[in-house]
Structure formats: C-alpha cells, structure tokens
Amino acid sequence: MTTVHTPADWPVTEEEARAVQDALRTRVVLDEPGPPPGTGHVTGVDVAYDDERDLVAAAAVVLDAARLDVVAEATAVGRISFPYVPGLLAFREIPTVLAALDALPCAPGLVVCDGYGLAHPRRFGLASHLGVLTGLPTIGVAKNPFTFTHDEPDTPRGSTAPLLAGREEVGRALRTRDGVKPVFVSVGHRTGLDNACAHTLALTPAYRLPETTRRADALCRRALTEAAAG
C-alpha cells in the first residue's frame, strides 16, 4: 500500500478548483476510438473514504481484457485532499488515484472510474481528468445520471439512450442486465462513446456494474479499513 502526501499546489478553493478544470478540459481528446474490447489490459479505479480520520484510499485492479481475471492490483492511502464540493470531487480522489495506478507493475490499458467523463457540469469529470493527466484511454461508467435527463432505455441487455445535457448527448444510460436499472456511460480521454459502451457490456457478464469496479470497489475498502485500524 502507497502513502500518499497532498502536492503543495494542489488547489484549496472551489476558484482554485474550477480554474485547474478550466485549463485541463481543453486537452481532453475526443477524436481517438480507444483500444477494442476484449483485448490488452483494462483496469477499474475507485476509492473509499473515512471522514472522521480524514482517510481516502484508492484502488488499481487490472484486469485481463478477454478473460477478465486479475492480472495485478496496487492501493495507495491519503489525506482527503480537497472538501466535498459536488461537481469538483475529483480534487478530493486524483492524488490517491494516480498513486495507486503508478503502484501497478503492468500498464493499465483502458481505465475504468467509478464516476464520469463528459457527463459533468463542466464537462471535466473525474474519468476525464486522469485521462488528461496520465494519456491514458479512460471511460466513466456511474451508478446514476447526475443532472442530466435521459429516456429508459429498451429492457433486454445493450439497450441505450442518451443522456442528455438539454440537446447535448454528454453519454448514454447503458441496460447492462435485463430489465436491470441502466448505467451511465461516458467518454473520459481518447476513446469513442460508442466503444465505451461496448466496453461496459464486455466488462458486466453477470452483474449490472463492470468487473472493474466490483473489483477496485472491494479491494479500495479493505485498504481503507487496514489503514483505519494501523
């Protein structure tokens, strides 16, 4: 497990906040497809908080693209680096995201966030901003559709809709179960919205959220409770 220290000009204000989001969404690539399903590394980040003892821990699960067994893992525990200030949560997971993922021995391919890309107010979500900051390919995929609107999708599996920013398509509510609430996909950094969802639905055989975030999810709150009781 990485400790994980807050770097000096890490922003201290929601101003400070919003300006680094500002300069960073301009870099957000769009016009890449990212890597096919099913094939290289594909890896789940996420991370659990304790407020008390002021603790996040973040977690790093690569997994085998086709086979999706864990190829290797790597934890990282910090201070919260940033207050809860919705649309600007990303300051408070980055630090200990990016620790973790550079703990990894393999690269991580296609990186999964538990959370969103383009689906954000500022259209800088934290899938989009650990895009921009490592070049790595990234999606979001969420449990909910934040602000935006969407129509529900057909019941049977691979059934989508947009999701909607008044006309704007900012990601799609993916049916990855049968007659199963959807999630909400969406682009992050270098791959297409139509390649993210194939991703998704390559990444959730048997249960409604991907393996990666299953799997980054369990192993980022047993950290979080070693590094509560240590």
Given for the second form:
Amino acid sequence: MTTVHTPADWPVTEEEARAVQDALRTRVVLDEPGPPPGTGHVTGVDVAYDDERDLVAAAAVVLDAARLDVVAEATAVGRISFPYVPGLLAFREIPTVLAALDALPCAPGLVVCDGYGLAHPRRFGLASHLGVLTGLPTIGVAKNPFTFTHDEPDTPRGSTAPLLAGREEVGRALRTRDGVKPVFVSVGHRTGLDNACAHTLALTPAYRLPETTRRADALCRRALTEAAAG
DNA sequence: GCGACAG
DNA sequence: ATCTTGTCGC
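Requested next: the structure of the form predicted in complex with the DNA (the form predicted alone having been shown above).
Next comes the full complex, this chain leading.
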C-alpha cells in the first residue's frame, strides 16, 4: 500500500476546479472504439472515505477480462483533497486513484470507474478526467442517474435506454440483471458507448454492478479500515 | 431564489 | 460516501 500527498497545485476553490475541467476537456478522445470486451485486462477503481479522520483509500483491481479473475491489485491512502461537490467528484478521488494505478505491477487495460465520464455538467466527469491524465481507455458505470433523465429500459438484462441531458445522449441506462434497476454507463476516454455497454455486460455475469467495481469497492474499504487502525 | 445533484 | 440487523425471497 502506498501513501499519497495531494499535489501542490491541486485546485482549492470550486472555481479553480471548474477551470481545470474546462482546460482538460478538450483533450478527451471520443473517436476510438476502445479495447474489445473479453480480451486483455480490465481494471476497476474505487475510493472509500473517513471524513472524521481525514482519510481516503483507493483501490485498483486488475481482472483478466475473459475469466474475470483477479490478476493484480494495489491500494493507496492519503488525505482528503477536495470536498464532495456534485460535478467536481474527480478532485476528491483522482490523486489517490492515480497512486493506486501507479502501484500496479501490470498494464491496467480498460479502466472502469465508479461514476460518470461524458455524462457530466461540463462533459468531463471522473472517468474522462482519469482517462486524460493517464492516457488509458476509461468508462464510467454509475449507480444513480445524477441529473440526467431516461426512460425505463425493458425488463431483460441487456436492455438500454438513452441517458439524456436535454436531447443530447450522454450515456445509457443499461439493465444488467432482469428486472433490476439499471446502471448508468457513459464514455470516459478512448472508448465508444456501444463498447462501454458491451464491457459492462461482460463484467456483470452475476450481479448488477461490474465485477471490477465490486472487487475495487471491497478492497478500498479494507484498505481504509487498516489505515484507520494501524 | 430554491431544490437537486456521480461518490 | 457513510450511519447499520435482520429479514423476506429466489
């Protein structure tokens, strides 16, 4: 497990953070299909917080995309770098997530984030931000529709409905289990929406949330508990 | 102006 | 995100 320190030039105010998003958003690549599902590595990242102790723990878990078993994992802990502000989640999560990714012994392949990419007030959510900073293909799989609207997808797993910001499709509501609340998929960086949904389905053979997310969630919670204790 | 709002 | 046990159901 590695320890991180927030960069000296990290934004302090919401205005500064929004300015960073506006500067980096031009670097998002949307015209690549991304890696094909079921091949190579797929990596889940997630973060857990202890606001009382000013602690944050991140985990990165690399899965074999075909077998969905764990190939490698890494964690990082640090101090909280930004408060939670809707639309600015990346500034709270990214320093620690980057450290966890850096600590991996192998290439991550596609990175699956807990949250949004393109589906964002300025079209630059966590997954897009992480993609631009690392150059890696990324997607976002969120548990809630945020500020966006959507029709109910049909009952069977695999059904989708556009996730809309007004009339613009910024992602997709994707049902990963028959009759269960959908997840909300959006493109991060260097990956197409169809492919992002295909990956999400490949990662959900048994549960609503991707195996990547489930593994990373369990690991970062464990890391946070250990950091708070020792 | 007020409320809602990824994690 | 986080506070939190059991419980109903496939």
